[in-house]
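Encoded as structure tokens, the following chain is the form predicted alone, with no partner shown.
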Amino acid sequence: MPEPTATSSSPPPVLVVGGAGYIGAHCCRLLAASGFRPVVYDNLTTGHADFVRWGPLIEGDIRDRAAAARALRDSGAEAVIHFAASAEVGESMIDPHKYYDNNVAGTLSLLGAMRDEGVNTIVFSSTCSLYGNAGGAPISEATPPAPVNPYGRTKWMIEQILSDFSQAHGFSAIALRYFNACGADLDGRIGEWHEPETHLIPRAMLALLGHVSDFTIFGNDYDTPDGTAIRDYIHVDDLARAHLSALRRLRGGHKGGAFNLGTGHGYSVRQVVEAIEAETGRRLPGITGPRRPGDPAVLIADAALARAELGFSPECSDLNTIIRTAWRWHLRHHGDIGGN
């Protein structure tokens, strides 16, 4: 039988789609600590069952509308936080079908399931990739989207779909445009774990621990001070807090919209590598390769709108905290087989 709708004495249930993944799991931890009941819906193709620790797991795919509707019904969910997506820029350039199928078609299926079950509140995991090559200045939400890769295009399409559903069907939706998510749980319980790993910080740490033998800096000829790409890095715990704030605002009647999540400060790939070496006391190989297709030179957030409307203010996104928490988690989770 479906669970009853939450009352004042029971935690409001939230369906966390993709909640077995890196950012989703951190969000579940915070939801549970903040009086909600996170129910994870995940097909576990990239998520990890052992990251589901703060509520039940329902295995299923968002492209299966009937299964998603059943998960909403059985959980009694009052809202959805949607993380599920294929999310690698390089892969999207060589396999766009996967990205349009998983991300766009999958989200349409999920939204149909929400309509079927009368759930109309959603927080959506979007991306700064939809801004494309927006230049070196901090990017505000007023910057016209101009994605340069299929991954970014799918996220922009989904934001437009959410806007249409809000107008046509009364949905309340907030899209959170992440800049570079990174770091690990401050308590060391969950961290960044992809297979294969393509992100800079965890890949560098896997190289230092002997698990990766081909660590490479992609591109040293960008129009930046040291020739490497510049990104705005935001700690995953700060991202989780932003999702909680967005959910609370929607439940309180916020009209919805799109918000950047970043710090307003960028670091180059070389600066991040140097900071990792300083924290760990180990040296990474100085191997450089060509740029990856679809990678812009600079992406830095102007997060003033999120600060004003969501109360968003990063608390642990300084580079030292990001690297220290990530290194501690990787040491514990992967182990040091590099002989250092």
The other form holds:
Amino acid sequence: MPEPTATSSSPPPVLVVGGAGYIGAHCCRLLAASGFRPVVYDNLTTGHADFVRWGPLIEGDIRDRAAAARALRDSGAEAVIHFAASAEVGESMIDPHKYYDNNVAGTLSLLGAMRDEGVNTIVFSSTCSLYGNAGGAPISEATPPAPVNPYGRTKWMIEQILSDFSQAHGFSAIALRYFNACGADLDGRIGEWHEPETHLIPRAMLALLGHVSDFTIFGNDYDTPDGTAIRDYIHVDDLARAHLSALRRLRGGHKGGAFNLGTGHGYSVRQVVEAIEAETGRRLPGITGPRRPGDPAVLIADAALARAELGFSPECSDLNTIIRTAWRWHLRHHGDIGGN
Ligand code: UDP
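Same protein, the form predicted in complex with uridine-5'-diphosphate (UDP) this time rather than the form predicted alone?
Expanding to the full complex; the earlier chain stays at the top.
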């Protein structure tokens, strides 16, 4: 089946659920530039209305099936890209109910709304967290999921639900398993903005700008060359491109599946810290604390499947571009109130 052609007079509407968040907003920007009409559906608990700049915002919760169905109907959406989720590993350990409710029950409700409205194409935001402690080698999709925290478990459950819906209800679904999302759009208008912020690169930058006083490297006793944990950092614009490819593939008749998104190259926490210091010309305090519970030593993607089937090829995920764009965003958005 050929992919329907987008024309300037009728850009196909796509409901971007959670589109007011970090990755969702970057995706909306790319969708709008690529001939689609992103309509954001978001409850704004962690998203930002200010990030909704490339199409309308419908405020609503995924757990409200009737409201989600109305949003699908009113927008005329023929596909959904689903980012809405609670996404903090640590919080999921102490408040699992929130995660099963928002992520699993919420997605089930959204899928019900899609069935109500006859929309069966979905790109879903998944995570490498579902692999758990998979060892140090690059992880391919052949690695059996074995999540070690409620957050990862919710994402794995949703992937299984999507697979069942594909079998039973003819859904076309692609799950994208991100490794470490980072960076900001190249012109600095949108970027990583979580409250509270828990991620390495933004926390280090907030410390340099004077907004965080307790920046710590979590663990220097891992079995890695410098003792700090290794992650595969992937620029948010490369993630956005992967969503666009996934959407296009599904519209073109792709059968769906799950795909890793990473570069295949890992950096240690210390290497990231040093790169931030080199880019900014500032020094971080260099405090090392205990490991953060639940953090594996090494997570690196084998993204060969995404390359082969989605044409995925990172364009801006070199560490310099990641850090340069993130720094520009943090400087502009948070401002320098006197850090290191
Ligand atoms: N990390 C750190 N200090 C921080 C935040 C994170 O040392 O303030 C480490 C964390 O333990 C992990 C890596 O940086 O090894 C990446 O963590 P992040 O929270 O950015 O992403 P995650 O890998 O947990 O998805």
